[in-house]
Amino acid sequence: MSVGLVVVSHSRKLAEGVCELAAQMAADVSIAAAGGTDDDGIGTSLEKIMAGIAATDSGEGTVLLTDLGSAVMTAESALEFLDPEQQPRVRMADAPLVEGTVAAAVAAQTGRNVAEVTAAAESAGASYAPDGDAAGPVSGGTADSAPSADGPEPAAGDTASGAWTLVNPMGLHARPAAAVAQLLADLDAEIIINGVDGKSVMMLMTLGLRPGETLSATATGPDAARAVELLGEQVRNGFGEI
């Protein structure tokens, strides 16, 4: 069991659209839509956002996420109409919808509890500076993309790097992205990707790495080797794509 996702939008193709995305990286994970009017007009709906935290709420919590301001206040009459005994695990995320419903889905598949996930959603948003533009390379990185100097601080231990060519049709998109946050996530160790924080799918999304162009990665901790190892083999298997 996994902590589940509710997407609360004013729009019932919107939600539904949002959810469809996220299951991509996340196939484990419960993710209800609850868009749209009772009659699926534009607006929210109390009853549908109710349906959805009982639809995903396995036990281990649920997270909601919405988009504009009613939506919120939507989600906030329904945290409030749960039992005593749901309202700890039921939480709401401060995060962009579409980003955070991704951040959320890629942290709960890797069995984060309810504060990590809702954490993994409110840290997407903060992935983006105040002007638009992407907090790391937005752009393909080559095998010298230095760290950022915004990216996370190297943990004590070993260190290890490597570097290879991307070989898979599209390069680093959504799921590989998402894949090799999973596969890093409970490494004991901190990586950095063409700068940018390696065990963050909306900042590996960021690098916008093509075919042919170079995936290079900096582990630091006592499970660097193995992380390096492990995504020097995902890139070489070219994700499961080839």
Given for the second form:
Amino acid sequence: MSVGLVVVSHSRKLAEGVCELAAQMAADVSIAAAGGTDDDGIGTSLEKIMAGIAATDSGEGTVLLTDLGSAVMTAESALEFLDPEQQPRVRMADAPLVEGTVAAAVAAQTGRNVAEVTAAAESAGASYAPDGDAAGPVSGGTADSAPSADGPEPAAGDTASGAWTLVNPMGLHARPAAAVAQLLADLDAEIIINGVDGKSVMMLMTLGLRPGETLSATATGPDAARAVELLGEQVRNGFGEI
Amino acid sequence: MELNAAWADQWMRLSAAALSENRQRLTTLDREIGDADHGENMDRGFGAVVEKLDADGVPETPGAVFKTTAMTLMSKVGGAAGPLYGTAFLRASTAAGAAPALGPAELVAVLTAARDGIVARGKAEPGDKTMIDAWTPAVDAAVTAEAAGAAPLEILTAAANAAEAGLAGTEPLVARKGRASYLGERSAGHLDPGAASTALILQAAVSAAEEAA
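Requested next: the structure of the form predicted together with its partner chain (the form predicted alone having been shown above).
Entire complex below, previous chain first.
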């Protein structure tokens, strides 16, 4: 079983919609909607959140994603109500609701633990920030690590690269972005796709690659060749959509 | 007079009555600097607490009454007041423990825990124009009264009076937390609705204790 998710929103419809979206990318993850008050008015309900936690925590833990103000407070209150035994494995992610839930769902689908799923949700928040800073395209480590741009290539192991034209009619939309991120998640390689982290579903979605456009990948690390090979296969097959 | 479960039960009932009576007033205050739902939310929340107490029967300890109240408010209020008052009563419940009645020291511990819970949940400080501006003087007054050897009813009365004064003191403040903070300087010149509901609830605790006396 994977880590579960509870989507906490002021609106029942919003929570259900976010669950629907995330479920499309993470079919095996237990995701509960906890939106609206008990009588489905606008607001949040402790009972709904508690029920959501109970329904999604299989023992691996659950991550709560929230929308505005009092949803955060009600979710925090729910954590306080839990049994001390359960408390350590139920977390709340400080992340935007839609992006965070999608990223968390993909991370849970790939078997990540509760801390990793929380971190995935929280890092999703940076995706839509302006260029530069931590949110900017990942540049193969040269921006962050010690060697200067003029220095030798980091001796991180093998590198491999490839470029393919997108052939499926919808391009790199949400489902294939999630599929790519999942495919690459477990490989021991850094992979940059059109300038962004190929393991981040949110970053891939922000590329907005359309049919006919080119997807270019460069991988570094022990599994680099394998990563490029698998990715190329997916792209050429139209992500199973053709 | 004992601050036992019957008192706690009556406190919640009188709070519900006071909030129902003042529903329009709270909503008007909230319309001026917020989203005009505080009266309705508090009335609905405490109405649900009374229904729950009616359905389940009065629990045996004040702590159990507070826990029922906490759970119900967090599920029924909807807005920010739900988790804030819910946390207050949850922490009060923990502080009261299994004691069948609250003596002066336990009463001060309960009020302090309630206030600390609201601070922890809402991250507001005194002067931010929130319910904390009623709770903090109330707790300070309770501590002072208890230290002077006051009986529970006198401690509650001191707390409720201080909350009322704290409410009045929110009028000139500029809000720094919650929806009202969006208004900036324009939030000055209005009473804070959360501080107003706090003053009503603490006054209800006094009335319940007077009835029991």
